[in-house]
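Here's a solo chain for you in structure tokens, the form predicted on its own.
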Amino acid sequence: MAEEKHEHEDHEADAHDDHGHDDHGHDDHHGHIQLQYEDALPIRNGKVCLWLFLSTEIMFFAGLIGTYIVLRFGAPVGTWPTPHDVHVNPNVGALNTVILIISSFTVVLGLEFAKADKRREAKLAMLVTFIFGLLFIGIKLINEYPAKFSHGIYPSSEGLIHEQSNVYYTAAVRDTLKGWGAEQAAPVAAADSATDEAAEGAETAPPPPVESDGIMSDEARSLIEKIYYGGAKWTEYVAAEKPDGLDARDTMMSLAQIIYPLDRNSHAFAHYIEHEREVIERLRETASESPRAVELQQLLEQRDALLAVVASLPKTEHGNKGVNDYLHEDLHFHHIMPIHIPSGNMWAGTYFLLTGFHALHVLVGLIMFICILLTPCGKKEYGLIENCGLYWHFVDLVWIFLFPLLYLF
């Protein structure tokens, strides 16, 4: 018995100094360290999914949103279109916002009540985050994107959006006078077609009707003879005359303000067009001496009409109506001249790729939502929700960063 004693003493010493020599002279009152070891991190594998997919989303709008402040901010000073330039609506841009956070607030009493197991409230704050986000989608549908689409502000290869008011500018607006029908109705037609049929007093052909729409009233019809002749075909006139007093580009810059007037270019038309009727009135006076001298006559005459109309059109909280809204909410004409707006295309593209991208993401948010409500909502919906709620701040976080960029600056 002695001996297994002192056997066994020996056997605790000889683990004792092995233990002490794994541990490099620690304390000997430390027992051993018990380590559990997990199969995965600590939180369900759907979150884990769904923060790796947010990651890429990230990374996808930091993108988008990068560039467009490299656009923005790169560009010349002064030529970035304003809000009042493009119709966007600040005020409008502040409700969906708010619409926004609100719909955050309400996921997360949802997540709350489902935690509680209190159904009937999660479901109803699940139906409210639901409707706020289609009142989202509402108001871009029905009153930001058909602001823009009425005036012709949208991505389009038919060039409706010119960067410079030019000769190319001048060209486009009158080919569209010209297919709209104002060439055949008015008195220059005749004097500068000179043909056999017209020197014989024939009379002039009725105007074809425009394309898709209805009937052109009279009063419409008369603004559009007026804008083809005192504003295009006058400007052509300038540039190629260069009558002296009056500047090409200045007379084309005025065909631009008087169809889409911008706030910049204003207090530059209405020196300009104070000047121009000094220039008129000698050009009246001399234009029996003009190898031009009918089509000069005619030509004053409609440009003074034009002025007239454009100093009677609807005032606005930043100046005179342009002709182009004029004739479309004023007179229900359903088309639209070329426009003049710098950087129009550039941002008119930025715009609606960063604010469609987020409204596809609300779109999914609300088939997520719907998806939710056809469960109970209660305990065991409690991770369904949790990640439809993070997928929604993630929404809103991004939406929270475009409103100012696009609507403030």
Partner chain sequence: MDHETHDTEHHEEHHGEHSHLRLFIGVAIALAVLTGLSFSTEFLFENNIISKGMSWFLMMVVSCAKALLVIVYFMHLKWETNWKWVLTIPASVMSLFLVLMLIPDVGNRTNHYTRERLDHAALPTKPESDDHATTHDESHGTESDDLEDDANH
Given for the second form:
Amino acid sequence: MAEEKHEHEDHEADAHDDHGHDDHGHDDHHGHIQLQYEDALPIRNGKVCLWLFLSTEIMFFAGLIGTYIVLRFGAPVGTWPTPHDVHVNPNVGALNTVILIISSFTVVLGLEFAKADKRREAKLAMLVTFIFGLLFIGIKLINEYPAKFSHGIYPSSEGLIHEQSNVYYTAAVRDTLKGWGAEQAAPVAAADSATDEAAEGAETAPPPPVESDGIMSDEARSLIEKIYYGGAKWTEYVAAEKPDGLDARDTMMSLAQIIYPLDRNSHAFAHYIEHEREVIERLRETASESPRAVELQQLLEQRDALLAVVASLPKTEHGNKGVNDYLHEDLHFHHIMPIHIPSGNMWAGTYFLLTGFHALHVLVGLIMFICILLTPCGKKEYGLIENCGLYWHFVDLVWIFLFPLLYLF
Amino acid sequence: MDHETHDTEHHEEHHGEHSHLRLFIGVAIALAVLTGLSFSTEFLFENNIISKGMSWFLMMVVSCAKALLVIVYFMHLKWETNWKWVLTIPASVMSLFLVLMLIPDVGNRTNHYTRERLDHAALPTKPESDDHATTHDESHGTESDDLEDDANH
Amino acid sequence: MTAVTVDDAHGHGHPEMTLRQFINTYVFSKDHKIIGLQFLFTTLLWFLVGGLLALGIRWQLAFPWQSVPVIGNLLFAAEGGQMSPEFYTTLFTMHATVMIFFVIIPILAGAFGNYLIPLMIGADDMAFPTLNMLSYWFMWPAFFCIIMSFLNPPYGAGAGWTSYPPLSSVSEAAPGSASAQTWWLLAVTLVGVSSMMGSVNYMTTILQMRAPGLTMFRLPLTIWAMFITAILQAFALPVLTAAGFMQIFDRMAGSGFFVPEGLVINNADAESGGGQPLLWQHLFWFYSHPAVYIMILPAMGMVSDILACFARKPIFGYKPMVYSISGIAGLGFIVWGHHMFVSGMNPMLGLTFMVATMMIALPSAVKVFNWLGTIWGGDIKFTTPMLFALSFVSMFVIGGLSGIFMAATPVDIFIHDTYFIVAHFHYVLFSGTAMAVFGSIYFWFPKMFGRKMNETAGKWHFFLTFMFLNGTFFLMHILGAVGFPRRLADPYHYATFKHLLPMNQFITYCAIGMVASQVIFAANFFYSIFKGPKVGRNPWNANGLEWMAPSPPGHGNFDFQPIVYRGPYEYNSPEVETDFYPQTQPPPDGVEPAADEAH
Ligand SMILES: [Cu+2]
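The structure above corresponds to the form predicted on its own; please provide the structure of the form predicted in complex with the partner chain.
Next comes the full complex, this chain leading.
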């Protein structure tokens, strides 16, 4: 009994020292007696505490992942964006998974080396872990997040994502283009002052320059004009003509599809464009009788021009490239038009919530590894390395679930 | 102070170091292979061999397997004493329970939407597909078809 | 087994103390006793703030739209000192927030948990003193945020302590949801971080640092309750933290987790949407129902200790007590939906939650009967702590029974959001927990300060508080039964409730009396710290380990190695002459030590 107690005391004292970094209180152990304790769990106090902390972390991520699951599967049927819709690249996600797996493995190696007091090897293993952790964060910050941001995909109450391609969406596109100076100081406005928009347009001349450096290529300017007249204004005109609300919605969907194509709408869009030829023909025949003849004439011309441009846009595996992407990538235009992604705001919210908190945990882990690398990484640091390792494995664990949920579902 | 704790000695008795290293390499490889498996379920779905729901299910099974490997080997739970159950079981049960209880209220909320509300929700196309019998057409039905299919099971 | 005494001569109390030493000892102290007292003093200060906020609510309900005394002309000069409806909303929100997050939870877990856990288990300190210190100092950013909430429009959060979206989620949508709401969320999240640090520390300490011989089933019920409370916090709080972050993002980044699609509030279009307001309610109550046990279990534990000590009898049914604490905690996790019966939740889910909630009555009743069994036939000493403990038991019965009313969905649909609910939770939280806290302060004060509080003043304090609290809260049952709504600045606007004004005025007089009676307590408390009669180690002749340490205990708590031979409730044991039998007293020769329980 006495011997057992003694061993236990050793173990206790050791536990305190092992965990010295967050346990300075025991520095001032002078001045009172060293108490002995009842036999308890055969593990260090630091490890008990860390496991308890991990349980709280499990609940934290359960709350977050649960939120994602119910919002994702509770979204109106068929609206949740596919990975391609929102520029999620499963290959990059898989790469990051493998990176975390390797780093988890090297932590285990480091722990084994530390146990055997092989300091150099242990340090090397921890360094590799640190580098892989850094790589994970790097891929997030250099590749993954910018891919979303550059397409306007981020949660925001004044953001570019529209849940529906309705009249509000069309108006937002029209206003954005107008803000870029898409409206010509053209005869259309003067001749057709009966319409409200035209009157409005006449008031807001001259158009402000958009690019802060004042450079907008002629190609970009002409494309923006085409979308303004042949896209936004055309859509508003045609939608207003259509008695059936669902038909009008298809028209507005076509505008959204031109700007930012979604896979799921590509069939419907192709079908709609076929069908639109007839509408255009009919309108063209009756254009002269319309009270807004001049405006309609211009809209028809620009519509034709826009559809021609869209048809000539580079092909992707899912159809044509969107005008937003074309302007951004090929014409080096820095701004983006509002986009239509059903449940897009919720997708962005949950995606950044989950990956953001995970990345935050990775960052904390990296700080821990820096602290470890500053120590000799010997047998003395076994407890420290073990605790950080457990934490790091937990971070890996969370990613194991986030990867399929966010990248493959 | 003597740092050769009772704890670590105990560890070393149980398992030699070399067999350990090999074990950990094996686990790491298994994890990588399982990651590939998650991908292949996606592939199976793309090629209409399994349904979307089935591919989700398989992915979650794979993820659970990976999680178990990490917990059991990397986090050393295989070699811990009985306290491991006291900690891990309540935590997993509680977290699962939380998610499950959210499903009827929040996860299934659109099940009770009216047709009209769905029509005017952010649906991609006209809701002509009222009869769900025609899902899974030859051209790997659109996302929405499959989702509706799952939701109605 | 020998206790190694290391240089006990120069322990503490150097007469010439530098400022730095003072700061290290009393401000950034890592000693659990100092941290406990820091928690105690700060929470008592907030208790005062919360009480004054409550008086504001009572003023409006008794004298609607009349000029508020003292502060009226200061705050509402333009309206002739009359409070605005928004201010009323702010008052009840902040009253609840302050009382729950800044008083009850930190005073139980922070103050008493910190002070008592190491002493009652025979440890020299917490397992992680630095973490312990941090858990106190993380309260200060929370204090800062809640004060900022008072200073930002609309001068205090106004979405209720439950912070239900969409009102709380859409920034600037309504007078109640301006930036004060964001500060409020930050404050609550920070309190959560502090509690979480505390809880892992408490669990580790209780598991790993018990004195030799102190098996889990020899722990005082206070410690059991603190242990279970820590588990509740560890598992429930992270979910609130997650939800809190989501709501902060909803407000600041427009993520819309809790904002339904196409929402328009107060002519403001919440652009982002697609989320679910019910999701917040689920996540919030997943924490906040267990939180009501966080707010009462430690009080139950402390009351058990006080009852056994002053009934001079062993606690009746120690193990059933332990199991019922665990049972309450376990069930407490699966009943959160009973707060949402009228939210339009899935009815099948509602039924499940109703049945689970009803089942909590079982372990709660076990506890009440065991307390009655403990005092039954006891040699009861009506000291001040005992009076408070007895009132806890009786008032808990009232609060518990009214809880069963609202657990039943059909009844709850009628009484939801009426004063019946207000009566219920004040019976549990004020008449229950707060009275237990007063009792515990009287009980452990001698240990904390080495002096005793004045008994006569204590009894006056008890009788006045007890009378006034019943005058205040009991009538609220009647108000609720006739449908008097809570959270409404002017219910008399509806003719149905006009006749209830006199009753509300009576309640307000009682509430003022109740707050005034606390002056006796404050005076007694501060006077006794300096001038109370000095006492020895064990003024109440109690059994617990904490009474074996010096009063107040020095750094490291024990001046001897405590070895435990039995549980803490061996009063009037036949084995010894005295009517108490301390845990550390070796058994007399010839008597076998009590059979050891399972480890
Ligand atoms: Cu509840």
